[in-house]
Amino acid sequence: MSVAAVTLAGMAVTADEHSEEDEHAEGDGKPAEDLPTLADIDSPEWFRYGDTMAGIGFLTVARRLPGLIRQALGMAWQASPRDTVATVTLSLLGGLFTAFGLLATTGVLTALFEEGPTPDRVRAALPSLLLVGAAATIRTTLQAGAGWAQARLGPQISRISEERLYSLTSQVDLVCFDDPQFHDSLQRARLRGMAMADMVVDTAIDTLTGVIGIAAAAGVLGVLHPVLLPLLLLAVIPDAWAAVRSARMGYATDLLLIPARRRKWIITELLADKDTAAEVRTFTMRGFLMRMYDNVARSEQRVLLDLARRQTYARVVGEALGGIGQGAVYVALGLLLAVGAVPLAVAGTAVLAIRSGQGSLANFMYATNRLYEQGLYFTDFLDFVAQAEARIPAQRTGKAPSGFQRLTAEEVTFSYPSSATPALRGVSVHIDRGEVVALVGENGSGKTTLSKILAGLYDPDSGRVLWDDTDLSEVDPHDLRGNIAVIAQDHTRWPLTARHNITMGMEKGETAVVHAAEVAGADQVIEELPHGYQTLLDRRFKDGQELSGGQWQRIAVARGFYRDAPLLICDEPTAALDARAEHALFDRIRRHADGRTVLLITHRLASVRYADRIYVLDHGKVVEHGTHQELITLDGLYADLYNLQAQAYRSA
């Protein structure tokens, strides 16, 4: 049966199969008959080249090898030129000695299969055993140290090309991560890509290593007879067909499983992860997965022992092969003996260096194998890196304004990427110093856009952004956004302690950051945790602790508070807070205002009636603003949204 039969069988398997289980199993208490099957899962992205791996010949991969190796070499040599020269040399020189080595074994033969007493053979041969003696030990050493070299190589690569990606990422322009491709692009570089940086130069050195080992065996043979060199091609090819054969049908069955695999290991998850653990026991939910688990694991079985079956043949054929090719080579040899083409001492040689080649041919084949499948995500990490340098900003050399008496924004509009509809469409708001002004409007009308603008993370693709006269397009980005503070719905917590999740690397000494908490309302929550201000907010670390996404709420209220920047945007600052807390965040944050400017984007409108100036934006525009009551008497969109949310209240 085929591999992809076994497999397909295996989807198939249902509970029935295993009745006498699934009757004492939790569940529904009925066989599983309707087990999801694998065939409509895709292959995930580290696996993206599993099709055109599996439908490549030796020749197609040998053919691009040079430029893989140049590539991976000028990475080498980038991480540090001078290991880099040392395990290329070494090798080189290692190899030389193997050739010296096999040569000087003649001398041995020679001398051991001389006429006269044993003892007189054995002294004439100790020059030649010294000499093969001596490379030997050379030949060690050189490739401890080439090894010690390349070994020293792949954390600096490693380094330099994560060092590469993400100090790109943290500098293109924020919308490259509203950009599909860019993403997927970005996620291909992340998962594999960056990870083969090193895997490719140490499979690379492997590949030179095996055509050093090659060359050194095809220079004995040659230099002892020219026509001993067909014979190593004899001795090797066989095996080569056996290796290569063998880990083609493993690659062919790794990809066949991806879908198994990859189904098996979301079940595994579910049964083991914390956040799926309560509901696995409160919809008694074990019995099933387990089912679904031994259905794909037991199809898997099938096809890694039909594997095991079919790779054991292969290499049983390459072995007979092999054999009837060494009985040649050995015939061939005893021919050449016998008509005196060559002595027996280099006949002893040739079977060594044949031996060497065959080894070293073996060591080829599978690092050049293993080198194509890498260069094809190493090729990924590099096209990435392109990309990234390609859009990363234009130095601006403006100077950032510390402060404004208006913020200005004049007929901005802004498309997303791939996007076909325009998420903001000529918008004009402005903010003087001081005021609370807030956006309204519904999901998707295009508020947060319009505050990343006026943050300077969004270039607008028209229209202006202005800080008194200050066009915002041309002054440096970062310098602009240490004058900014932004308190985000969707904030990160971070790994850090809660002192670093509300400084965030600046430092201002620690009444800063005590005042920053007790404005927030955070100093309640900090006074809770076992180590106050030093305690690690993150439970997957020793002493770590977990919040509340309230709590976690209010440590993101400081972070923007403890900034203290003239302009201060809160995006949904209330939404994991209770009624209560809202109330007394929205009253701090009033109170902490007081002269600066504040920007607020909330659904919940009852929290803007006391703002300076509402805009309302529908689909990308502003179609009303002025205050609270001039709304409500326009009795337009947002008295619609007051008035029922009002009524919610109201009914409730």
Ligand SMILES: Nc1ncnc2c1ncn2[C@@H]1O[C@H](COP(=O)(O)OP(=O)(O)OP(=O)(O)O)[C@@H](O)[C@H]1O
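Okay, that's the form predicted on its own, but what's the structure of the form predicted together with the ligand?
Keep in mind that what follows is only the chain, not its partners or any molecules around it.
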């Protein structure tokens, strides 16, 4: 690669000229110019706050602040009322004792600046000195207590916000997961919003602590002499300016780098993930990926080095101005002393108060800025929670029938969100109790979608699904699902033990587990595992085992049979099974799967011959239905597909 000139949000970043040919000699031989640069990574969704943050002044921030603090404290209160009260009260008391300590200092200084021999002056100062010491001890203790309570809030808030998020994601309508907007909002809430919850509270408390500190210093100065108050401003503004400016630069850079970091993260996942490890090697992707990584990482590094330079500059300027401000304060104090407006002891205390106020104000400004920034992301979290709460299916009170004589879909139509064409269009099917009914059709014809509607996972857009006379739209879905077992086409490989992969947390005893495993041929798989049923099926953990695709499918089938529900939906249950296991399973299904009603979806047409009825789907519609013999006689789509498969065997 030569030079990658990159423009990102108006900032020019030029990657160093460096020779990579030697470093990453292996690889795809693609011209380096084709590699993505930061500019290609621009992802508008992740920039949504770029403009928000760039154009705002301090006033905008200040206006949003009370609302944010209220929200944050509300969250803290939810997590732990006791720790919230403790944090706020102890911080307030801490501020009070800061002020008290400062005022007591005046007593010390007054006694010390009196006329007379030194031992006498020190003796006179002793009571005040003791007060200063006591105030400092109490203040430190209070602040430590406040810090402890504040630190205790963090983990509690993290826990409740995580629980809130994941309790919602596991409750929302399944169809949400097919909605890109929902995903996007979920992604933002998970990746940044959720983590912000405890930080927002932390920062909100820092803001409050800052205010308390400033109030304490200002209060002391006001008590000493009102004219001292403006001096506080003079002293703190340059530092505050530098703190805010530096924080803003940091934040702007962070925003700028979000897409690049995300890209880098995606590439590192590809380089370090188990699922991609094999293909990274078979397709000799390493060189290509490393170059892509290096390209992004170098650009990021350049931006960060630039940031470090600019932040140092801002700090130096801030400190220089701060020095000038300090000078002005001393000059002003000197003048006040000269004209006799304040006594020397008061001037001494004022210097201390100004220093303490300075520190508090810098903290306050910094916290405010961060609070605003974090508030933006925190709002993402709150938005997602609101959105998800609105998408939890309404409570249905109807009880699911314990069984059925006939299961009917009437004129069912269904479209996935943001999909222009419906996946199902006016589909009517019925399944009688004890039957084996097959759904066949080409890829994408709507078989899986229909099975999910029959299982009550999706609600049809129009039409009805009935269990005898009960409309599923009135039935509590949780209750209904107890009556249905699904062997899904894209079954999950649960990172649990083999046993839990079959029982899924529903305990029915050893015999049931072993029986279900036998049906699916999973018993042979489990026998060979080092710890039998207790073997963890996840290679990423110590003592974990990995299974082959077909072995996993056997486990998934066992899971379906274990559930012992009156309706069994098998969606491509044999796609990965070997001939013997497939034969055994279909044989079982043909014999009505031990009394269950079976909805069978498969491309192995030889196995649907025995079904009581076959529905042929094409582009979301039922185009043919009947028994195998009827459909062969009809000589339509089914006969076509069947003959194609049969021919392949005959000619062999």
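All figures in this text were calculated on a predicted structure; none of them were measured in a lab. Residue numbers count along the first chain shown, from 1.
Hinge residue among Thr209, Leu231, Ala520, Asp380 for the rigid-body motion between these two forms: Leu231.
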